[in-house]
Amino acid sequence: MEHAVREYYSSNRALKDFFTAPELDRAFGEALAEFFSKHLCEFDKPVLLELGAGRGILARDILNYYRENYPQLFKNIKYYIYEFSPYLIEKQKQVLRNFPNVEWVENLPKIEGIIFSNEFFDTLPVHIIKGNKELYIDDSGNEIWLNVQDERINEYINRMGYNGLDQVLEVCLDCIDFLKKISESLIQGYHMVIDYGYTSEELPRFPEGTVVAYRDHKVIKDFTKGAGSVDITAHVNFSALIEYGKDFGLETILFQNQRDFLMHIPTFLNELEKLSWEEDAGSVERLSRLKTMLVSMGDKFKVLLQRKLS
C-alpha cells in the first residue's frame, strides 16, 4: 500500500480522483485560520506545519486570511509544508508563489506552533488483519492470507481491546510512528488531524474494513486492481491516535465531528448566514458547497486536536 500510494501521488493522476474540503470553498481554510490564530498567539515566532498540502489551496487560503485580517501574525508566521511528491510540490509552489514565508521540508523540524493535516493519515499504509492472519498481495494481484509476523500488530490489537472481534481489522503502525515524529517535532504546541475515520465504538460498522480505491471520483472496492494508478485509502482510527498519543505526550483537548467543529467558528457561521440571504447564482453555489462540508462530510470527517505536554 505504501508503494502504491507513493507511486500514485507522484504521478499526474494525483488529486484527480477526489476532492477535499479546502477545494470546495475558501471558507474552510478561513475557518481553520481563525481557529489557529487563538493558539498561534501563544508563540513569539509561530509556525504552521501542514502535512500533505495537496494542491496548496488550504495553505493559500490560510495565509490570505492572515494577510487580510491579522497582518502582524502574517508578518511573523512561518509556514512549512511536508510533502514527498515532487509532482505535488511543483503544483503547490505555483499556487503559493506569492508567499515568501512558505518553505518545503523533507523531515519535520523542531517547531513551536501547530502541526496539522487534512486527509493525510488516511493515505498511510495499514495492515489488514482477520483472526491471526494478515492479507498480502502477490505480484499478480492475488490475495494471500498468512500468519501475522509483526508482534507490534498483536500488541496493538491487545491494547485497543480488539481481541476476539470477528471482523476485518486495519492496523496502521505507520500512523503511530508518524505520531511519534510529530511529538518529537513539537517543542511546544498543538497537533490537529482532520480526516474521515471512526472510533473503537464505531468499528462494528465496518465488518469488512474500510480500505478502498478511488478513480475518477468513483469507489473501486477491489483496491488490489490498478495499484499505483488509483487512490488507495483507509479510514483513520481516531481512538488509536488518542490512545497512542498519550505515549508521546500528546493530550487530547478537542475531538468532534467536522460539522460541530465548523459550526463553533464565528467566521464560518457568518459566511453561512450571509450566503443564505443572497440569491445570485454564485452565492447559491457557494452555499451548497458549505452545506456539503456540514452534511455529507460533517459526520464522516472528524477533528482531533492534541496539545504537546511539556
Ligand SMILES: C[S@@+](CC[C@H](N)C(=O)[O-])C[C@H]1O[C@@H](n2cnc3c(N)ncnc32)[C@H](O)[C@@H]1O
The other form holds:
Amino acid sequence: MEHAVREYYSSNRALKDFFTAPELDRAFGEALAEFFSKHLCEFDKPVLLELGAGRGILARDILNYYRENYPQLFKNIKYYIYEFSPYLIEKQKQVLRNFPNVEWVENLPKIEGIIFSNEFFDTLPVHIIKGNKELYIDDSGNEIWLNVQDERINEYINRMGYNGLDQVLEVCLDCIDFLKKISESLIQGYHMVIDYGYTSEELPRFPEGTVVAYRDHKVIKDFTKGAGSVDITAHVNFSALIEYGKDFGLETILFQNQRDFLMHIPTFLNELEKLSWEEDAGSVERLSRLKTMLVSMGDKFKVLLQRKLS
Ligand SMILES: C[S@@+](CC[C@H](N)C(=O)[O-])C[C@H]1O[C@@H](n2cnc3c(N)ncnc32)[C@H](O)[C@@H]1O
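Hand over the structure of the form predicted together with this ligand; the form predicted alone is what we had up.
The complete assembly is shown below, putting the previous chain first.
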C-alpha cells in the first residue's frame, strides 16, 4: 500500500482524483487560519507545518488570510511543508511562489507551533486483519490470508480492546509511528488532524473494513488491481490516535466532527451569513460548497487537536 500510494501521488493522476475541503472553497483555509491564530500568538517565532499539502491550496488560503488580517503574524510566521511527491511539490511551488516564508522539508524539524494535516493520515498504509490472519496480495493481485506476524499488530488489537471482534480490522502502525515523529518535532505546540474516520464505538459500522481505491472520483471495488494508478485510502482510527498520543505526550484537547468545528469559528459563520444574502450565481455556488463542508463532509470528517505536554 505504501509503495502504491507513493507511486500514485507522484504521477499526474494525483491531481485528478482527490477533491478536498480546501479545494472546495477558501472559507475552509480561512477558518483554519483564524483558529490557528489564537494558538500561534503563544509563540515568539510561530511555525505552521503542513503534512501532505496536495496542490498547496490550503497553504495559500491560510497565508493570504494572514497577509490581509494579521500582517504582524504574516511577517513572523514560518510555513513548512512536508510532502513526498516531487510532482506535487512542483505544483505547490507554483501556487505558493509569492510567499517567501514557505519552505519544504524532507524531515520534520524541531518547531514551536502547530503541525497539521487535512486528508493525510488516510493515505498511510494499514494492515488488514481478520481474526489472527492478515491479508497479503501476491504479484498477480491474488489475496492470501496468512498468520499475523508483526507482534505490534497483536499489541495494538489488545490495547484498543478489539480482541474477539468478528470483523475486518485495519491497523495503521504507520499512523502511530508518524504520531511519534510529530511529537518529537514539537518542542511545544499543537497537532491537528482533519480526516474522515471513526472511533472504536463506530467500528461495527465497518464490518468489511474501510479500505477503498478511487479512480476518476469513482470507487474501484477491488483495490488490489491497478496499484499505483488508483488512490488507496483507509478511514482514520481516531481512538487509536487519541490513545497512542498519550505515549508521546500528546494530550487531546478537542475532538469534534468537521461541522461542529467549523460552526464554532466566527469567520466561517460570517461567510455563511454573508453568502446567504447574496443572489449572484458565484455566491450561490460558494454557499452550496460551504454547505457541503457542513453536511456531506460534516459528520464523516473529524477534527482532532492535541497539545504537546512539555
Ligand atoms: C489526499 S491528498 C490531501 C492534500 C491536501 N492536504 C488537501 O487537503 O487538499 C494527500 C497528500 O498527502 C501527501 N502524502 C501522502 N502520503 C505521504 C507521506 N507518507 N509523506 C508525505 N506526504 C504524503 C500526498 O502526496 C498529498 O499531497
